[in-house]
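In the form predicted alone, a lone chain appears below as structure tokens.
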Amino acid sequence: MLLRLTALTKRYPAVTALDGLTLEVPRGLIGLVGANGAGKSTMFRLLLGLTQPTEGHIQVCGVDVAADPIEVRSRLGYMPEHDCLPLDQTAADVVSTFGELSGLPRRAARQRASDILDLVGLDEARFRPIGGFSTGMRQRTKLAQALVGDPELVLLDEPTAGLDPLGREEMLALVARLGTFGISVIMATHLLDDVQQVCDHVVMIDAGRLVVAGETASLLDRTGAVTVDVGRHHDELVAGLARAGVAAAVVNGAVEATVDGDLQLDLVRDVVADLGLPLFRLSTRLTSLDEVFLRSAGGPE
């Protein structure tokens, strides 16, 4: 198990960060979704040990924060979402000074250094000065620096912010590959489709309390609406659907029907060959993780 809290809460004199989290979370690729002050920073705080709970346990890894949290720094990396590298460093520098402090000689940092940084891909800009650096490759010199000392778990802190939607989506696909090497990541976001599009397991919270948690498949459930692409022949679909009692209207060119269960999305297929219309796609939509948020936060729908 890659986390387990027990009734985690953490209150500040004015604010209770976090109330009561009870879950299990396995390893793999997990997103830690929520608004702004909704307690995702608190929560890699005491993920860290750099900050004590107010009551309950948290196990990280196997081990227990509480009782050596040296152990378990040892096998995290951690990329903060705010600016903290040092701008008169090159990231070469910068990321094979952090694999000396996880324990590495030297030489051996230095190779490391070289390695997971062509892995993010700064192999030609590595001994540039970090001060003349994108947004997108001060993010990525983060995250090489979180990855140097070969952590089991890496903790990644908004890691697309400010990033323009070419860089966001190479970060997400730079975060997808870390799966492929066995790396477990905790992805804090307030983002859904990145966590939609790359992790397996999500974990909700909002005001410090729990919304959701589970895998990222099974909280995407089937809506009912399938969409029948045929061509310029959309209109004819409809008022076949409409006679066979299916609820259906033409949306971006294509034709949407609401279904209720396999049988009538039998009978929206049956009907489109009965026309002898050419079908090029028909697909079931599923709910995004927004819907899955708003519905179980009890927000509108």
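Positions refer to the first chain, counted from 1. In this text, the rigid core denotes the largest set of C-alpha atoms whose superposition between the two forms falls within 1.5 Å. Fair warning: this is a prediction, and the values are worked out from it, not measured in the lab. First, how it differs from the form predicted in complex with the partner chain.
- Remark: with the core as the superposition reference, the CA shift of R45 between the two forms stays below 2 Å.
- Relative to the superposed core, L279 undergoes a Cα shift of 2 Å or more between the two forms.
- Positional change of V211 between the two forms stays under 2 Å at the C-alpha, relative to the superposed core.
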Given for the second form:
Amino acid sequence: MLLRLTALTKRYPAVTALDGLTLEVPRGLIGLVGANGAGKSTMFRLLLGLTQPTEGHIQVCGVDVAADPIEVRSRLGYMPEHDCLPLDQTAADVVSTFGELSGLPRRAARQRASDILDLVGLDEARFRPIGGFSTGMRQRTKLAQALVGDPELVLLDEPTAGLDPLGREEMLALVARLGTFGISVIMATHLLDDVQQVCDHVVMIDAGRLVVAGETASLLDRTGAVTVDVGRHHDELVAGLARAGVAAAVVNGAVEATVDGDLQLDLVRDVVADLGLPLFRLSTRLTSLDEVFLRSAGGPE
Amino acid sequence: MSAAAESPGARRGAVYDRSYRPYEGPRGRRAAATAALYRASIRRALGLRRSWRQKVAPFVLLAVVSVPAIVNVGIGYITRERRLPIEIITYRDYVGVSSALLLFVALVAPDVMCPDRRQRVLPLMFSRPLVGTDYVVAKVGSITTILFAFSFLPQVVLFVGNMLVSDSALDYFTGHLDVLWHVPASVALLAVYYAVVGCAVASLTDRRIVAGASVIGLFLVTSIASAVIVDNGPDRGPSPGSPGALVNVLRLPLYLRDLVFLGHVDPASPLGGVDRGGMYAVGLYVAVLGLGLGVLWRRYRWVER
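What would the structure be for the form predicted in complex with the partner chain, given that what you showed me was the form predicted alone?
Below: every chain and molecule of the assembly, starting with the one above.
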């Protein structure tokens, strides 16, 4: 088990950042989702042992954080959201220094810094001062310093923040590759699309409380809606489905019908046939994580 | 790995995707991380792996503090036939010359401490197997090491030079055995003191220029305050000293130097003749070190911040 939280609570004088979180997360690519102020950064600080929980226990990679925070930190890599790099040093120097700080011998750290910078696409720029880097290159350098110590788990705080669409895609592709190297990732973000794209597990928190957690695929399967494209005949189909007892509405130029099981799916097909409408598409509509989040966060507790 | 298509007689080429290789070698913990930070701080302080501008100040200062030794040895060499015991500067005085390294501290301590806070590098460091105490040990240790080296190397030049230009190198060596521990001990006291005070002041701000000015300001203000107190104090007759001299935190380690070299405070110093002046100096030295380390410990007590 990658992460085991038991009744985890963190209170500050003015606010409760995390409130009784109990959770088990398996190894893999994990998305930690929540709005700004939901408690994501506090969670990372707790996982790193940089702050103590008010109540509860944390186990990371099987190690009790309270009992041995140094051991936990030696197994983790951390990429903060904010700028955190010494701008007057080269990427190679910074990454190799952080490799040494992770406990690697000097020569191994320099070798790994070179390899990792190559991996993140900075092999050409590694001897340039970071002050001259673009936002995307700085994000890659931050990722490289997190990886140089060969961590079991990498904590990524908003890794796509400030990136243009191409940079974002490249960063997400890099994150997805980490899973193939056997490195687990917890990616904190408020961008649900990012999580949906790369993460196989999702943990959603809101105002310090657990909203929902589980496999991304299983969360997305809960929709129960189909999209029916019948050209311009939306209104006819909606009326026909209503007569047949199937709730439907026009959404983004197509009809979305809520179905419960295969029988109702057949019913939708039959209604289209009975009305003599052209059927261009009939597909299961996967819900987005946005909807899961909004539904779960807004639902009764 | 994918290999290019082979053709007979052609030079074989290959494209390697090195991908990601896990590290399976030895791995250190706190001590290794502290040592790594110590080495990185020394490199930064000396401007190594940085632009040439960053290297100018430390090595110019090393040259400046070496000048008296070189001049002393040079004169000794020129006058060696005349058998004149010319000694421009003594080993004890030379420790005082090293107090010019205060300028170096005002320059380097902020450069080693402030960017970590200003550029928000600290969260990255403390996400490693490192705690606040380790950070302080590495930073103070690096500046202490450089100060010690910059103070000690000129003394080595002086000692070896004097030995070589003397009539008998062996006699000079055996006649100055006490110097072999006086100098390192007093230089170490000076280096630790300036490093702790410099780092403590620099830890209070994230702006280098403010930190540098504060270090110099602290020493200047206390020097002036001490001079005013000593000059305007009650008449002490033939004794020139006053307890007010202890206010001068710049000079404080030099009283300890006197204790090392002479066994007592120099009677000609501002603290000379003060009853138990040496003991007060030691107490205040320890108190200032303790205060400085306390400030540093509090500033870098990362947990629960």
